[in-house]
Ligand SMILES: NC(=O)c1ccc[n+]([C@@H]2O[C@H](COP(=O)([O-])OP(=O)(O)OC[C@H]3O[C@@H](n4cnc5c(N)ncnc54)[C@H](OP(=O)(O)O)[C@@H]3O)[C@@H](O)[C@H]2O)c1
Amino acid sequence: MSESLEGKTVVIVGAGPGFGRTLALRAAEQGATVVVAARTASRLDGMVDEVRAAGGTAIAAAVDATEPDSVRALRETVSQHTDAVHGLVYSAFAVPSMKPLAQTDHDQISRGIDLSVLGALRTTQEFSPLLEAGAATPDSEQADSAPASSSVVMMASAVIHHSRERYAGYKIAKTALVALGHSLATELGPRGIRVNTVAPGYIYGETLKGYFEHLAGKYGGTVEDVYAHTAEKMDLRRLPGEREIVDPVLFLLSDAASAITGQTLTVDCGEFHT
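How would this chain look by itself, in the form predicted together with the ligand?
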């Protein structure tokens, strides 16, 4: 068992049933204490049970990332368990409009920005004292260990690399999230806090399978047809699975990435060369 997150506390905000669940299990497997946070308490409890059943440590805490008081309550809950956080992953997502801008009302765009961008900002601001404490915690007594830092990873999307018509609302929010990551990296770097974004092309898990079912129903054909058509554009002719997105996030959380901040890592089986 790898132990690259041993002794660290990692908070996942927007922990959903696919990527979030897999990240929680993998981070715990690597030795982290994991806090899973989203709005659906019953799902979070299920994730905690799974982590514990696998021998890991996890805590569930409900949060609505669009509500400042709720984010503060999450931080207070985490503070009851620990004085230091070493990793924060912001993954909260709600299906955007998927219509051209001409048919998208501005409230939909605002809601996307509030959840994806301002949610990430308010969460990072709320947790920055705990993250700073995490950065000050020596992880190892060994002289050759990496300089201590803590790590924020924000989940963007490879939509930042294209301008397909129906993705405009999503692109606006995720591109602003990348810009936020750059500015926070500059602002929080002196406190030892690294900030990076990960831009998955697709994450082939439950959420995407549901969307492909919707497309298959709408345009005819099967989920396999939609998959094949989509995968044609990838150098590797396939879509990344959950674990292939989770592992780069674990790398950015780990000390192996101790000098990496202000970056966007595209993980898309080679659809875009950035």
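What would you give as the form predicted on its own, now that the form predicted together with the ligand is on the page?
Just this one chain is shown here; partners and other molecules are left out.
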């Protein structure tokens, strides 16, 4: 797997400082040219510098996935560097409303759907020609085995598996994203484009550690206490780290997953059985 993305171009939309950064570094490590795109352009330059410092190739481009013109501009930027894209990861995220549905403003739900679902659709629509071109250019190593394909991976959430209070708005958006992935897999499959979703549970990185610190201060105890209480729900009695979410995404992007499409992979250390 050390060079499973060798010679490929992977576009990461919603490349944040945690998951997105780790994905960019790991994809570049496996030989991909990485395009990192997000609304906060200042974060992207740091990611590109890290990738290049490690010997990889990376390009930064600002994008607002809720704006069709912005998504189109991203595709045009990528087209200036390559005529084929082999992988597209959609992980744009905004902090959801954490209120019961009875108290949730409809506009908040609409914004969540616009970013999570329609943003993914806009991006896939724009990049479909480049993804199709990527599927039509097999590696020499692959020519004698499985047919070439390109890959779209959409980041959902394990929230799709439960109906806990205050998560309803987020669940609505992420469940719709999974349904979108199913339909796109059917429509784009004949063009050699695979579409899958990954549904992570907790991702134990700096953001979640900060939230656990908040909970420890609010309710008493330590971050370790909050972690242990949360991990009790997992079969493995621990929370997955960023790399443990990234590596399944890399697998779905790679030729090793050439026969996998229309699927949702839950990565949560066994909190839910799907």
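Numbering follows the first chain given and starts at 1. All of these numbers come straight from a predicted model, not from anything done at the bench. By rigid core we mean the largest C-alpha set that fits within 1.5 Å across both forms.
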Indicate whether Gly221 shows a C-alpha shift of 2 Å or more between these two forms, with the rigid core used for the fit. yes
